[in-house]
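Given next, in structure tokens, is a single chain: the form predicted alone.
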Amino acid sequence: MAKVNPDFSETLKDYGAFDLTACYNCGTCTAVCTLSDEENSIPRKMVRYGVLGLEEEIQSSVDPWLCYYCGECSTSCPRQAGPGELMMSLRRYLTASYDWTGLSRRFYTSKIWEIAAIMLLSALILVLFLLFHGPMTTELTPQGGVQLNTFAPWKRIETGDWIMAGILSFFLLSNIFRMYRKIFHGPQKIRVPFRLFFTQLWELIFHFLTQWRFSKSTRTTRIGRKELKISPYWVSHWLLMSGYVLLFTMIVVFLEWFQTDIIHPWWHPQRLLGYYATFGLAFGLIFFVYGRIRRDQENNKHSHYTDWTFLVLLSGTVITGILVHIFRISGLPYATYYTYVLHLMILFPMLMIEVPFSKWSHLAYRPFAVYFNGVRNAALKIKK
């Protein structure tokens, strides 16, 4: 027998979510939704389940985490219910439940949690910096530029991306494990060979690589005279997350490549690289940034805060990074040390919070949720 809370739906309004009563299971935002089908009733069975508050039954799904918030459900909800807002509270609920340590639901109900952590954080790096720094030299490499690795040696930056990486790689992998746990051996417990493990491997490393469910959004863009079915809320989310992995892939493992006071051409592989993962991340962060300013689409017009705190982190990374390497070319000393660091104290803090715990965990939860429904559907069809 499934097991109720009474009080979930009050629960879900910490993480987002509207009036739930506001519902009557019309099954309009089913109707619309491109991406529901015989599985995965995509919003309406979320609806229903959080009125009954049958939380247990939200936690096995995976299906918030197949919503890409198009906001067509909630254009179209008769009675405002706003279901697409319902949805991506749910994946903020769903971020605290796989969370082992709790903190995921510390920082998506409070303001003063997520502040304090970011602050936290940010000194823990001007400590180390003041401790460890090397010498601020004022003498140019002989091509104009600042010796940035004589201020901060990347082989010592090298060793704590390192550390940094394996204890979000902990937190964050642990999670995905609970998320496991979660979906397979919750109310409804699916027997799965462990083939299927291997041969819907497939799907993971796709979604992941092209986000490709995000594409099927129901918004056209017309190019010229024609109207093409591009998603631009698609093209900025895999510009925004394409440009952070080659980001972060850059400064954990070829930092000593990216990280050089050797001026390199323009057309360098590494300036080449440097400048398309900035150019992704500001071009996602100025599209998405915007359409929160502006408020005219259905999925821009209700904000969490902690939407915001991540978009002014990653703003204020990608603004200091920008302005480290042109202070750094142009022969900037002084500027290039203390935008540098202040760069780490913006970038540490959003990497440690957001990355296990908030926003930037949903690159994770998506790909592997699709992962998991495909392995699901397929033992599912054995069984019959």
Second form
Amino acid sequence: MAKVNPDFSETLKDYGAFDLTACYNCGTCTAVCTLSDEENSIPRKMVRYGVLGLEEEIQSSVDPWLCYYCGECSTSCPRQAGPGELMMSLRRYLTASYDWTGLSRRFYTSKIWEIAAIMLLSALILVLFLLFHGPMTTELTPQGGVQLNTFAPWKRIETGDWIMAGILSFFLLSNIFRMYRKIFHGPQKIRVPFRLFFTQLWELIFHFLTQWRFSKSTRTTRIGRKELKISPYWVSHWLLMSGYVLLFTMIVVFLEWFQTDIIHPWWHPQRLLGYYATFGLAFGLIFFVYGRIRRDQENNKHSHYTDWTFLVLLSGTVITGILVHIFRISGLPYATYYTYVLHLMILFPMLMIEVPFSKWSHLAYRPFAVYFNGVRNAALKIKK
Amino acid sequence: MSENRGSIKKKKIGVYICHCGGNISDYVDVEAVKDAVRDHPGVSLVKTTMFTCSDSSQVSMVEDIRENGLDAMVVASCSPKLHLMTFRDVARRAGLNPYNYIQVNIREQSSWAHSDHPAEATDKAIHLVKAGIEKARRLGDLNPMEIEAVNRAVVVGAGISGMRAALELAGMGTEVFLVEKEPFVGGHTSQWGKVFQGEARGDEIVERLYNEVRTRENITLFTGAGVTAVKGNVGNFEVTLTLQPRGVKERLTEEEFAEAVQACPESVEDAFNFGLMRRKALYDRGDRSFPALQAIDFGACTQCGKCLEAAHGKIDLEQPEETITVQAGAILVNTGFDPYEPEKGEFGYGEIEEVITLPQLERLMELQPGKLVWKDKEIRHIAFIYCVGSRQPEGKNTYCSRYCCTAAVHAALRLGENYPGIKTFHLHKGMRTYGKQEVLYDEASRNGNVFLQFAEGTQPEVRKNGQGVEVRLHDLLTLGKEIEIHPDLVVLVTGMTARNDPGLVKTLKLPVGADGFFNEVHMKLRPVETVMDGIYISGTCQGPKNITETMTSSLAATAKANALISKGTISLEPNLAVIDEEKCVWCGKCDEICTYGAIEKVKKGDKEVARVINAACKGCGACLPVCPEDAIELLGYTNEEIFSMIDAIAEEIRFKEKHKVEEEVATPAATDEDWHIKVEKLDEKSKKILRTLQEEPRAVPEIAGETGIPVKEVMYRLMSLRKYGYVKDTNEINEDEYYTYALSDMST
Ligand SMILES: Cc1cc2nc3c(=O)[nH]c(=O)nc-3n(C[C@H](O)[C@H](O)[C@H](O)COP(=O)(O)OP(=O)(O)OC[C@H]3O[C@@H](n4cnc5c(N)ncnc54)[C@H](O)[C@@H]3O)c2cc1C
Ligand code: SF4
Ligand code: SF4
Ligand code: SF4
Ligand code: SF4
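Cool, the form predicted alone is there; where's the form predicted in complex with its partner chain?
Entire complex below, previous chain first.
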């Protein structure tokens, strides 16, 4: 029994869906979707659930996570019902529904909440620096670099990092647990042999590292005369993702090694890894920001304000990060200090808001969805 | 009309055998046909022609007739469907009575049917032509019957369909008596607000038609009236109208009316509002009353007289019922439909408060323009259930009501416009917003109205749920999942049904279909005519229609009616039944079988006899075989004419038969044993039939009953068994008045 919520389609509009009730169930979208298969038929089913407002069914479904928004369905939809954007909005909605704090829903449905939260977290960083920063020495290191570790000792920063990582993990993991509950203990109850959670574990790791499904979904693009077999979306996304993960690991786990006052030669792994990560992030960012400005594809035409918040914060972080590096090795102490504070004032709210409550949570939800889906389908197969 | 019964006459007959390009002559040896019939009695001229229907050929036929003084003509060519009228015209142009013309079809019946056997095709053609000649020898002149027609029509029902018809007829110069059962005109359309498609309101359409009707001098409108008897026939019906008293002589002013209504103690359910409220016995339809004169519902009024004081002499409770009789050339039936009334408990109707019908919703919207409230609760969510009383798997209402998908979608659009925030769910069985109406469906689905589809053979379920109501269905569009909706109101999209008016059906003697609607003669070719000449049907009394379709059919009927009666006379085919009053004993069998009511009982001297009403007879011939006295003949197809044709065809066959019999006779005389050997050769079914006859003679239905062989098959098997001498007629009838058959003498 699935209960209709007549007001749901309105709610979903806050999450970015539009015109979904125009859908007349032709199924074209599902027919053209390269990721739709027998086990997970997308996206018409989800469009229908959205139209009727079958909330329980939606919340217990992994399907929205299996879509990588190539936009093929939206382009083909004879009613311009925007099935692709609907899947996007459902991902936002699911993120909000996994989140037990309710903050995610606030951020997705209220600009004021989101901006206020960013301001507050930035202010917190500023206050912490005012209280705890070290001496702002103008003395340079023998190599002529800025003594950043004197102004912001890595030990102190690392403590902060660990506290932040703890908080992030707590929220994210508890939300993933709720995701698990909804999927496996929703209206469609499935008995899953426990071992499947181990045998399917490779999916989680594999998809986290490669986003393999993404590479299968997105269209190849034409460059000049040549049909590019590898999707530029996937490449850009992978570069961005790998850069981010690398940097996050270096900041949280290897800060002592990463935030040093020594200026290593250019081939030193510390510099090379840093440059690679910066390049990956910057490339991805430019690609996606440019797309969202051009609005020439289905998947970048309809930007929710939270998409922009994310891109702006991440760009801010990357730009200030690059500047800190340049100022430090160029021996500009004050510029380095102020930019460093600014860097953290952008970075901190970005991670605190985006990772557990907003767009960036998909870095966990997507591989987990693929993993849960694998477990579920394997369980269903056994049942048969 | 000639009283000729087709006895043989000395005639000069011209015979034309057509090549039809090669269509005929490629298989049938036309020259051989010509030679074979040249010396046939009565034939004075035979020709073959390449295309008999060509202009040049027609011209020379006219000359032949004139020069040779021919008095009958046979053309052996194609089907009479194609050229009967062409050659009748040739005869007429040559001064010959056109009914002295016979067309023999040797194309479809010989050359095309037997193209693999040209010799036999030729042989058959010869026989067919001879049969035609034999008939031609016996033909007499016939003349189309001219009857007088009154250029006046009675239009029954003054809904939009009746009023449109009346206006159109009046415009073409036909006088109209427009008869409406209710005190107010307009029918159902006057109950609707904005109607699809376009911007017009239903009541506005009615108002416009009514205002126009009032200005026409040659339309007489009777409200509160009905047709209670019809006599006569096409061109000259005698129609009896019964006029109910209205009770109100002069319009009451608003104050008088309010006060009189206040005083009236009797109230009934208000049918105009589909029972959403009650009204008094003295009532009107507010500013939607056409005419604007109030009326008294004498079904409800007890004549207590309490309203009289306030009415200042404008009410008369003693008005009598009146009947008047009018002559009319045609009758147009436009009595409309009734919305389907769900059974108690059908989708919770009548049991759950929140369940209403689409017509009720329409009225509710009219009564509550600002805010839609049902049982003190503001309505936010509505579930429509489609096809209620239509498209049912069995019973009377298996048809689609056509108007309702669009009306429901249109209602949803208006709900959205007039009561922002209302959301609707449409539980349908496959949408049928055909033609241009599709754009409304498109608009409605884009506007956030949700459509769900239940499968043929399943139905949504409506149940009480605490304070409210819940609807469940298996939605085809959601993978067949069971879906549960909790609306504030459930609207049953009820279909159209035929009006339950057996009196009218009986008075007009019109056939009705299994669905209860009046039947036309031919859905495609004669869509507004009935089997009763001069009686037309249009609008929704004929079947479900929306307003546009209603108007269209109504205009078609007026065109047909006016064309028929406006010339003053109507000419009818002369192929009619005639009854020999000497032989007739009035058993009434012909009257029973005639579906056109063309037989009347008349006094002839001191006995009663049947007489054919010429204007009503269609010449179908159904009465001929039932007459035990053989008193009926069909002009143009008299017994003698038909027998002569059979003889001509059978001539050769009889000859062949004779040879066969002679051969048989030459062999030793038939014995019991031979009989058995002969029977052994028959197939199982024929043996079975013979076995049933062993005890005693039996009639066809009895044999069919005993053997389980269908009646038709028994019939033709018997005929061949008789032909080959296994059985014979007894010339006796059983208790059920069927002829019986017995084993032939050979068997004994
Ligand atoms: C809820 C609903 C909504 C609709 N909405 C639309 C719409 O938006 N657009 C549209 O195109 N169509 C609509 N329709 C269809 C429309 O109402 C019909 O097509 C139209 O009313 C048919 O007109 P009619 O004259 O054939 O029949 P009726 O309207 O039934 O009129 C017949 C008239 O004949 C009279 N009568 C009956 N029997 C006798 C008798 N024995 N003697 C004398 N008089 C008699 C009746 O009193 C009545 O006045 C709707 C129908 C329904 C039920
Ligand atoms: S293609 Fe569009 S209209 Fe068709 S089912 Fe998908 S969303 Fe609906
Ligand atoms: S956007 Fe692409 S992947 Fe997503 S549902 Fe549509 S077609 Fe499938
Ligand atoms: S028009 Fe629609 S609701 Fe009416 S009977 Fe036909 S299919 Fe059913
Ligand atoms: S021929 Fe037909 S229509 Fe004429 S009287 Fe006989 S049964 Fe009636």
